[in-house]
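What follows is a single chain, given as C-alpha cells, in the form predicted on its own.
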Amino acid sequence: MLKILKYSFYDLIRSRWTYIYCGFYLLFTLSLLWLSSDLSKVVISLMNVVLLLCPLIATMFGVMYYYNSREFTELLLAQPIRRTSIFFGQYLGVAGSLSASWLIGTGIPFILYGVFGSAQAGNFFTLMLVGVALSFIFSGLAFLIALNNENRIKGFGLAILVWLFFAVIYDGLLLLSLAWFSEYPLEKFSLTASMLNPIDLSRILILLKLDISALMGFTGAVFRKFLGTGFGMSVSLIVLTLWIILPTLGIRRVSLRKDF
C-alpha cells in the first residue's frame, strides 16, 4: 500500500493542476495578508473559501484520478496485491497531495507573515486542520462513488451532486426546517443536523476557535451553549474524524465485495 501511495502521491504532485491549486491558495492568501494586517479577518476570509473549494476540488480530483487510472488499477488487480491496499494507496495519495498543496499554498504566506509569533497561531492551525480534514473526507466520498459506478458520467454527476448537497442544499433544507418548526425546541435537532454535514461542522469548529458570536449563526450558538467552546471543539474534531473513517470503511467494503 505504501508503494502505491508513494506512486499516486508523486504522480499527482507532478500534475500541473496540483501546481495551479497550490498557486491559487498562495496568491489568494498573500493578497489577503497584504490587504489586511488582522490575521483573524484573514482566517475568516479563507474559511469562506476553503469550506467550498477544498470539498469541490477533492471530489473532482478523487473521481478523475480513479477513472483515469483505471487501466493501471486493472494491472495491479492482476497481481498478488490486496484490493484494499490498491484503493487505500490511491485514495491516500490523492488526499495527501491535495492536503500538501493546501498546507504549502496557505501555510507559507502565514509563516512569512510571522503567524507563530502572534496570538492567532491557534486559529491558523485550526484552519489548516479543517482544510486537511475536508480534503480527506471528500476524496474518500469521491472514491466511494467511483467504485460503485462504472459509468464515468454517472460517477461525475453523483460526485458533483454530493458536493452540492453538503455545500448548498443541506443548509437550505436545515434553514427551511428551522423556519417551519420554529415553535418547537430545535436546539438538539440543529446540534445533530450540524454533525451530519462535515462542511457545517468545519465552519462551527473554526468559529468556536475564533469565538466570534456574531458570525456563529444558530447552530454555532447552540454548539457553544450546550457544549461550551473547549468541549464543543473536541466534539467537532471527533465527529470530523468519524467523517474521515466512514468513507474509508466504505471503500474497504466495496473493494472486497466488488467483482472487477
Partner chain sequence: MITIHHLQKSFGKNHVLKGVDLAFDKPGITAVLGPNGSGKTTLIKSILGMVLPDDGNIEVAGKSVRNRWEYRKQIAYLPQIARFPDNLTVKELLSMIKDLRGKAASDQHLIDLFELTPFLGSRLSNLSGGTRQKVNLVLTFMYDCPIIILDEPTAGLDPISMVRLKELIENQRAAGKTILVTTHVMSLVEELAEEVVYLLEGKIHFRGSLKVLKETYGESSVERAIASLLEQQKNTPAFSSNGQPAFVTA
Given for the second form:
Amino acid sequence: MLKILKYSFYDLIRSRWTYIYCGFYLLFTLSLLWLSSDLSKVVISLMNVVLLLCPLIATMFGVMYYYNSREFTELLLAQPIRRTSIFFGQYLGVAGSLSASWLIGTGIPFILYGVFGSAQAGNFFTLMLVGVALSFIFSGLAFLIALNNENRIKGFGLAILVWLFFAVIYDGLLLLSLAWFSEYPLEKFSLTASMLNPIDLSRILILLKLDISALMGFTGAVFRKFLGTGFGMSVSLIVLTLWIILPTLGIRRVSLRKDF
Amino acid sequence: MLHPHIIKTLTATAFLMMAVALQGRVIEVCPECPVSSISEAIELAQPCDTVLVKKGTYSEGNILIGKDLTLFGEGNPILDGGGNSEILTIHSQFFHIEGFTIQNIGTSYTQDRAGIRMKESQNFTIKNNRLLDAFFAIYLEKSKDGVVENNFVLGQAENEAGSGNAIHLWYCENIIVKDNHLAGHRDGIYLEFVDNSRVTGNIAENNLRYGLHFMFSNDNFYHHNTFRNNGAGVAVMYSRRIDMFQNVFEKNWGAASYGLLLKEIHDSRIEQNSFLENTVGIFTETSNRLTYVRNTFAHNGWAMKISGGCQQNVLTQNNFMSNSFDLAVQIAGMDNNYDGNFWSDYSGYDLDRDGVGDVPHRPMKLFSYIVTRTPESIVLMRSLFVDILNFSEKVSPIFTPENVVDHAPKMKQTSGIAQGAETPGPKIDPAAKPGHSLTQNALTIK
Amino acid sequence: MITIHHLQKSFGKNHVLKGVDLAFDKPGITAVLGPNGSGKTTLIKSILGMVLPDDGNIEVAGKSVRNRWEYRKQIAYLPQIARFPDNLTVKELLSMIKDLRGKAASDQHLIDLFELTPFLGSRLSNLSGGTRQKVNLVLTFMYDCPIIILDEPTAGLDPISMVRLKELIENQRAAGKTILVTTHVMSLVEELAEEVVYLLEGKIHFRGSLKVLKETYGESSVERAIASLLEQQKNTPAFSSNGQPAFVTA
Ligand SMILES: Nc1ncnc2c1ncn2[C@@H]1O[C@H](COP(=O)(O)OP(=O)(O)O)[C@@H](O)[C@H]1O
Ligand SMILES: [Mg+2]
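Could you output the structure for the form predicted together with the partner chain, given that the previous block was the form predicted on its own?
Then the entire complex follows, led off by the chain already shown.
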C-alpha cells in the first residue's frame, strides 16, 4: 500500500492542479496577511475558505483522480497486489497531497508571519487540523462515490451534490428545524446534528476557539458543558476521526466487491 | 475632567494633613512597647496626633475611633479580626490610615462588617493597605471628601449572598477611589447614592458580580480602570451624568455577563474604552442620550446589545473589530444614530477616497436576530448558509430594524485604544515614614 | 494450471457468462475467440480476480483465487486497453511496476526489441496508441510467469512489431508457458494457436484444436470455420438439452 501511496502522491504533487491549489492558498493567505494586520481576522477569512474550499476541492480531486486513474488501477489490479492496498494507497495519495497543499499554502505564510508564540497559535493549529481532516473526509467520500458510479458524469454530479448538501443544504434544514421546534429543548439536538455533518463539526471546532465569548452567552447546561470544558473539544475530535474512518471503511467494502 | 470643586476640597485636605503630621505627637505601638495595643494608643491620643503601629499582629476586635488622627502602620502590621469582627470603625473629620494588613473579618449574614468603616466622616485618606478575607473591605457611609488609594483587597467570595463588596460607598460625596486592586468580592466597587466622585486607575477582577457598580449615583467620573473576568464588568443603573473614559473591560464571560451594563442611565458619555473578549461588550436598556465615542470593541460575542427604550443615543467613531456579532438591536423604532464607525466586516468601498465608505453598512445581521429567538441556532454561526442569509437580509432587510444603519462607515479604525489600569497590586512601601508619606500623598492628589 | 468451474457473471441484467467450464492444464497457446461483447475480457478478468464471479469457481495452480492476490505473481497479463498515469514517463512506469512487483525483470531486451529507447523519457500521455501498446507489451513480458494472458495484443501495432510479438509469443511457448490470447486477427490464431475456445452468448460453443475446428466445419481457414460456426448457430439451437456446449471436443 505504501508503494501505491507513494506513486499516487508523487503523481499528484507533480500535477499542475496541485500547484494551482497550493499556489492559491499561498497567494490568498499572503494577501490576507498583507492586507490585514489582525491575525484573527485572517483566521476567520481562512476558516470560511477552509470550510468551503477544502471539501469542494477534495471532492472534485477525489472523483477526478479516481476516474482518471481508472486504467492505471486496472493495470495495478492485474498485479500481485492486494485490492484494498490499491484503493487505500490512491485515496491516501489524494488526501495526502491535498493536505500537503493546504499545509504548505497556508502554513508557510503564517509561520513567516510569526504565528507561533502569537495569541492565534491555537486557532492556527485548529485551522490546519480542520483543513487536513476535511481533505481526508471529502476525498474519501469522493472515492466512495466514484467507486459506486461507473458513469463519470453521474459520479461527478453526485459528489458535487454531496458537497453541496454538507456545505449548505444541511445547515438550512437544521436551521429550519430549529426554528420550527423552537419551543422544545433543542440543545442536544442541535449539537448532535452538527456532529453529523463534518463541515459543521469542523466549524464548531474553530468556533470553540474563535467565538467562545459569544458561545459562553448561553444558559443551557448541555451547551455549557459542551462548550465550556474540554469535553466539547474531545467529543468533536473523536467524531471527526470517526468521520475519517467511515468513508475509509466504505472504500474497503466497495472495493472488495467491485468488478473492473 | 475632574470636577473643580473636588480638586479644591482635596487640596485643602492635603494641606491640613501635612499640618497634622508636622504639628502632632507620635504615639508608638508595638507588642513590646509601653503602649502595646492600638485601642490604648487611641485612648491616649489627642487630635492631630499620629499613632505609629509597628510590625506585629494585633487582634483587638473592633477598634472604634472618634478622633482626628493619623494611623500609620510601619513594617506592615496585621490587624486580625479573628473571623468574627469588624476591625476599624472610624468617625472623624480628619483621618489618615496607611500601611496595614487587615484580615479575617468573617462573613456575617446579620451585619455588614467591614475592614475599615468610615462613618459620617470627611477629609480622610485610606491608603496602601491590604485587606484580606474581608466581608466588606472598605465601607464608606455618609462620608465626603475622602481618598481611597492604592489598597489591595482580596476576598474569598464564593456566592453573592455570603459576600460583601471590596469598596462600598453609601451616601457619599467627593470621594476619589484610585489605583486599588480589588478581587474576590461581590462587587469590586459599589456606589449607591454617591455623587461627584471619581474612580480611576483601579483593577477589579474575579469579583462575583460587578467590577464597578453604580446605583442612584449622579455626576460621577470613572476612567483608566481595568475590569477583568468579573461576573460583569461594570453596571451603571438609575443614574445620570456618569462619564466613562479610557477603561478596559475584558473577559467578562457568562450567560448574564457584560462588559458594561447600562440600565436607566441618561446623559452620559462613554469614550475611548476598550471592550475585549466579553460575552456582551455593552448591554443597554432604557438609557437615553448617551454618547458612545471612540470605543473599541474587539473579539466580543456581541459588541453591543441594545434592548428596548433607548432613544437619542449616538454611536460614532467606535471600532467594531472581529466580534461574533457587532450589534443586536432588539426592538425596532428607536432613533439612535450609528453613523461614522469602523466595522471590520464592512465590505463596501471608498471610491472617492475620503475615508468614508460609499455604501451604508448594516451592522445588525439577520443571524443575530435568529440567535436571539432560537439560541440553539448558535451552532450554525459562520456557516455558509448563515452567510447567505445574512447577505440577503443585508440587501433587503425584513427582520432586522431598518434604521440600524451606518450611513458613513469609516474605512480606517479610529486610533487611541484605552490602556486601563496597568499595575497589578498595590505598591506598599513598608519603610515609609508618616510625614514622608503624607507629603507624597499631598503630591499625588493634584 | 487454470481450472474454471461453472463460471457465472452478470452485469446488472446483462448475463455475460452463463456457466463456463474450462481447464487449461497443458502448456501451449489457446486462442479465446468470440464476437465483440461475448465475454472474453470478462472471462480473463475473472481469472485475474478483477471481475468477481457471481457463481462458480476459478482455481489457479490448484487454489481458488477468491479473495487472494499472491497467485497473480504467476500471471503476466496484457490488458485490452492500455492507459497509464499521464504524468509518468515510460521509464518511470517501468521502474514503478518493477518496484511494485519487486522481482528482477528482463525489460532491457524487450525495450530494444520494440525500439522503445527513444521514448523512455517521454510522458505516457504523449505517446501514440501503437507505442503505448508496445510499452504495454514490455510490461507484460518482462516477467517470467508460467501463465500469460493477452487481451487483444495486436491492437495498433505496426507490421514489424507484429512480427516481433509473434516471435515473442513463440519463444514463450517454447519455454513451456500456458498462454491465453484473445484476438480478432485470425492470421495470428492460424499461425500460433494450438487450441481455440469459442465463446458465444456467455457459453463455450467450441473448444478444440485448430485442426478439429477446420474439420468440423469443413473449411480451410479459421476465418471461414468461424463464419460457418456462426451460420450454423443461427439455424440450430446451440445447446443440447443437458446444457453442455454443442461442439466441445477434447
Ligand atoms: N464492468 C462492467 N460493467 C458492466 N458491464 C460490463 C462490464 N464489463 C463488461 N461488461 C459487459 O459485458 C459484456 C462482455 O464484455 P467483454 O467481456 O468486454 O466482451 P469482449 O471482450 O468479448 O468483447 C459486454 O456487453 C460489456 O458491455
Ligand atoms: Mg474484450
